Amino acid sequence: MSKLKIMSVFGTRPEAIKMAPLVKELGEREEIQSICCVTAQHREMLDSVLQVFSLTPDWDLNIMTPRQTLSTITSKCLLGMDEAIETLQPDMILVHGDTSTTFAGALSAFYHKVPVGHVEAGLRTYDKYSPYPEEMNRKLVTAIADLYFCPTENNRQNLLREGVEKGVFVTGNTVIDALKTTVQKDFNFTTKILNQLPYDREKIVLVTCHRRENYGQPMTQIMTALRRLAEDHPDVELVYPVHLSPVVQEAARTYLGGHPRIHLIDPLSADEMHNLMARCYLVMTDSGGLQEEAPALGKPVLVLRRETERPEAVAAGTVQLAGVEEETIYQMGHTLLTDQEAYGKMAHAVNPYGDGFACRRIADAILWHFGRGERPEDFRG
């Protein structure tokens, strides 16, 4: 019996972190030929993850251009995927999450009548413009996909409410699998300042802020609140790996630059980010992935958004929704920096996102789909 050709398609740093352990798991199965196809929607940040996980793509679309738009990303992905699919002839294409690469990869697979597996399926905010364009991307992929790999039971319930019943699996989140590889007690950072931070004496606050829906006034309010927290708490140091977006770079320099305890640094590799997260005191972020990673490391998270498609962590108590208003963000940050009881409740809450075996369940589910194995048991958080 010939091997199944399973092609994993991704193009951004967050996708790569979550797909890398899956690509490797698939490659270890005798029944599967694991094919890695990258779009390079984010070139530099993608490459750093590939290096960390020692992954060499079998196909690289290399689509990134300066100041690219959603339309150029999607169209270049579609055109590039035509040649990749026709050449490699995959039996199934896996896409992850909710990026423009995800949507274009799934749509291209549909055009070629190749089955689609959606990793991290079933996340919803029910506001098509927040997060933008992610919410619509994932809903469109749901309409195309054949297999759905949901991180949590809540994600499965979202799909059931939309009438999706077949091919749905609860697997846990693959990012927990990735953390098992990257976090190390004796890790040495290549970013010099990170080796010099007083982790045992000061409260290190890890910050990320980059989402499109936060451009403009929301980002101004977020960063103003962050600066106030640094100014009012002498035992706090903020570390902000600044996204490469020119909009984000300009805002960070304007509102956070020049403060001795605010460190604006270049984007970090996946292993550096994970190890910084493991050593920090608190995470303040508008990222999706960090809402899953930080709780697995016992770190409270304040989400700098109006809503989250990851309500499980809010329900579990590991994450709080801080919104984008300056005073609310400041007060919630102040509470966690000064109230040990409030901090402890979040730090010791149970992480609902997985046990580190999501990739194994996904590989088993793919084999089951093709009649080559047993259906895996669902993850129960």
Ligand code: UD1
The other form holds:
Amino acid sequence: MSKLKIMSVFGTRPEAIKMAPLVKELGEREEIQSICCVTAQHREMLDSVLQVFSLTPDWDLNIMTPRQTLSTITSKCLLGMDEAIETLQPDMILVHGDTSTTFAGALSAFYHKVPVGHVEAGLRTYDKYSPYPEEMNRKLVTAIADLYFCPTENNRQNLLREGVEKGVFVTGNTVIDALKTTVQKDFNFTTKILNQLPYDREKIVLVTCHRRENYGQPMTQIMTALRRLAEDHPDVELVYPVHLSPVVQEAARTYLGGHPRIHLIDPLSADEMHNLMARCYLVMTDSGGLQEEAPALGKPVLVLRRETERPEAVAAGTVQLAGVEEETIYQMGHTLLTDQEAYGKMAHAVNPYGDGFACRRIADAILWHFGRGERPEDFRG
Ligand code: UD1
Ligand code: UDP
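What would the structure be for the form predicted together with this ligand, rather than the form predicted on its own?
What follows is the entire complex, opening with the chain shown before.
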């Protein structure tokens, strides 16, 4: 029997971190030829992930130019995918999550009548402009996909409510698989400052902020609150690896630059990021991936957004929604920096997002779909 050609398509940093272990798992299956196609919606931030996980793409659309609009990204991906699909002739295309690459990858697969597997399916906020454009991307991909790999049972329930019943698997999130390979007790950082931080004596607050719906006023309020937290708490060191988006770079420099205990640094490689997270005191972020990783490492998270499509860790008590208003963010940060009882209640490791075997379940589910194996057991968080 010929091998199944399974083509993983991704383009941004978080997709790469979450797809890398899956591309590898697929490559280890005898029945599968694992093909890796990157759009390079992100360039430097994608290449860094490819390096950490020792992945070499089979196809690279190389679409990134600075400050691209959503329409440009989507149309460049669509045009590039035509040639990739026609040349490589995959039996199935896998896309991940909710980026423009995800949507364009799925749409292109549909145009070529190639079945689509959606990794990280079923996340919802039910607000089409928040996160923007991600909530709409997820919904559009749901309409196109044939197989749905939901991280949690809650995600599966979201799909059920939309009438999606067939081809749905609860697998856990592949980010937990990735995390298992990167976090090490004696990790040595290549980013100098990270080896010098006083992890035991002071409170290291890890910050990231990059979402489009936070551009402008919300980002100003978030960053002003962060600066006040650093100014008012002499035992705090704030570490912010700043996303390469020019909008974010400008805001970070304006509102957080020039303070001796605020470290604005370049984006970190995934292994450095995960190991910094494992050593920090608190995470403040609007990132999706960090909301999943930090609970697994026992780190409290304040989410710098109005809503979250990841309510599982909120229910487990390790994540709180802080919103985008300066005063609320400041007060919630202040509480976790000064009230040890409140901090202790949040600082415990939970794994609602996976057990580290998501990729194995996804590979099994794909083989089952093609009649070449047993249906995998669902992940039960
Ligand atoms: C994208 C995703 C978002 C995801 C985020 C993860 C969309 C619409 N958004 O947002 O869902 O949370 O990635 O980080 O798909 N840039 C570089 N080098 C890089 C990466 C980015 O210079 O390696 C700069 C470019 O100027 C680029 C800009 O950042 O135009 C924004 O990148 P883009 O992919 O459009 O959106 P993100 O905000 O990164
Ligand atoms: N990350 C990283 N380096 C950084 C910031 C984030 O490796 O400097 C990782 C982080 O650990 C997580 C992923 O990138 O795995 C999240 O990406 P991002 O926040 O850009 O996107 P989102 O998850 O919000 O879509």
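Predicted, not measured: the structure shown is a model, and the values here were computed from it. Only residues modelled in both forms are compared. Residue numbers count along the first chain shown, from 1. Throughout, rigid core stands for the largest set of C-alpha atoms superposing within 1.5 Å between the two forms.
Identified as moving between the two forms on the superposed core is the stretch 349-351 alone, made of at least three consecutive residues whose Cα atoms shift by 2 Å or more.
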